[in-house]
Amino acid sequence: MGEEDPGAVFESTGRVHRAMIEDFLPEDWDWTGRRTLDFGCGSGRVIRQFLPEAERAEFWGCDIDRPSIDWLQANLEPPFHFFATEEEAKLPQEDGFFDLIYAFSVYTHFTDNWAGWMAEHHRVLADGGLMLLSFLGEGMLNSLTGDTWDGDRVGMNPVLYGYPWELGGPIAFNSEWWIRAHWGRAFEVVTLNPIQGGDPPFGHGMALLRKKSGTITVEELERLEPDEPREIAALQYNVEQLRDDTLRLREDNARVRAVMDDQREQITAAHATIAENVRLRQEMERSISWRLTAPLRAARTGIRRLRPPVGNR
């Protein structure tokens, strides 16, 4: 009672994201003849909203979740096209294949591999092609980590390394200056909105990027910005977080060890009790009195068997 219908939420959020895409695209954008990639398409929440446009344009979707891709290929292909990806930054398309790539809640989880995927997306985009990304910025830090936003210290801030995907996985925060410095090496920053909606500030940021010509390498993307003191401040912030994570892990490990030690002591005590009971039983069975009373015990057992049931007396 009173709970939202998951199917209705799925459809409504898909429509919202489609509208957001079109709001960010240039006014002269035309879908006709374009090739678009929904990177991290999941089960097709957004791409299915472009069914009318799929008659005059190519829409591709990819995801690391194989069951979702299998379902999409069986149910929505054609008119759409789908393929599975791996964690390795590699796409099967040729250079300059797509005109637009959009990715919602994907770069928000890229930590060590963000530069590899950005270089790969740069490769498969046509010159002047567009990429629309959501990212975690000021609107999400406090709600996800409890920390207070300081854009001069955040930079590129990966957290929750190794966190299970079923619980959300690792996440990464990006500040405006860092995006312009690093993503800006491969793309012209057309629009950069650090908070998409919300009052007080809350929500993902959005970045619309236009591909610059030429090639880009992972090393170029990752290189620290020269003469930018905030790069060092951001690295120091990351180190502080790693230190805190290490201390928390040690405390957690100490609690686990204490529980394991207590359980080990209980198991040892239980084993000792069992061994003592076995020893006492063996001694009793070996005793003279036990052997002498064996006939009496056998007779008592026989008498019990000969006694009629209570109801038949």
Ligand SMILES: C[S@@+](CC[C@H](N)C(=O)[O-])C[C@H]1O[C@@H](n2cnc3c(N)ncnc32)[C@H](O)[C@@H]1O
The other form holds:
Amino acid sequence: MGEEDPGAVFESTGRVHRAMIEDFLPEDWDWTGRRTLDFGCGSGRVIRQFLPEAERAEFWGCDIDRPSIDWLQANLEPPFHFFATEEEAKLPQEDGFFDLIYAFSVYTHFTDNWAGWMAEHHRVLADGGLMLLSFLGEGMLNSLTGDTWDGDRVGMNPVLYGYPWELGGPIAFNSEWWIRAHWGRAFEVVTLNPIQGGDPPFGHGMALLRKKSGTITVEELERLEPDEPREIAALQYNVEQLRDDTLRLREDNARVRAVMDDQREQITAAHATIAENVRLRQEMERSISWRLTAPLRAARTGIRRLRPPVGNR
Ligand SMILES: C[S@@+](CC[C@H](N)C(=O)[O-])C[C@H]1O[C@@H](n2cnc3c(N)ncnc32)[C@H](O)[C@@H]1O
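Moving on from the form predicted alone, please list the structure of the form predicted in complex with this ligand.
What follows is the entire complex, opening with the chain shown before.
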């Protein structure tokens, strides 16, 4: 691993992602007058690359991380617009507000409410509007879990529930057939690259979707695809993955408990030593010789007090 300057990486990967967005968009795409949402914009790595276009188009960024949004509002607004989101899948914009939504490494972390967010993104997109999402597919399963990819056993497979964000957060894997079946209920799948390849985004999948008109509900998005045996296989595999997660947590738990037991033993031993020392001291103070020599000790303490400190002699 080279010791690359984080600022330079932030800048260069932001540029790469901007170029990738433009590669996915239709050839006749023109930013003028368009409204774009960077969903889960983080600290603005990608959106800031659109500074020239922000003069003639609206670029909005949102994130659930309030400090990032505070910083972006203080430093990049205007020309950009930023707002914070909550856990609930809800955006403040009216129906059909955006022409384009893109989300890098955000749906990759949705373990529970992916369908709520997808329905909400569908709502705020104009008819025919585009959504560009990165997802975790076969390019990432092995490096993140050690398992070998079998697309017939992956649908929407969330793992690492509640995993700390500073260690990478929870993640979910999606396969091509599942995306076509479920996301395809709300969107036409325009382009689906299971492995985008390159560095970055090193093996994330990318999906370009076009909104189908009408409305869509969470239940409609989540419903198992009828006559699709891979739905059951994926659920079975997900049970295995979650079982492995649970076992790992139990092992971690056992390790933490062993350390705590060890520390408790050390504390108990220290308490016993202190108690023994106190007992010996009390015993000594009660002894006849200690009491007989008490005046000598008092005199020595008095002499010490009368002596000037060493530096003043
Ligand atoms: C891995 S980071 C990617 C940040 C940014 N898209 C980028 O590529 O630099 C994932 C981001 O998604 C944000 N996020 C997670 N859940 C969210 C939600 N429900 N609404 C908005 N943002 C969310 C996180 O706070 C984080 O900033």
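Numbering follows the first chain given and starts at 1. Because the structure is predicted, anything quoted here is derived from the model rather than measured. Under this definition, the rigid core comprises the largest set of C-alpha atoms superposing within 1.5 Å between the forms.
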*Of Gly137, Ala234, His121, Phe59, which marks the hinge as one rigid part swings against the other between these two forms?*
Ala234
_Rotation (degrees) of the lesser rigid unit against the larger between these two forms_ = 9
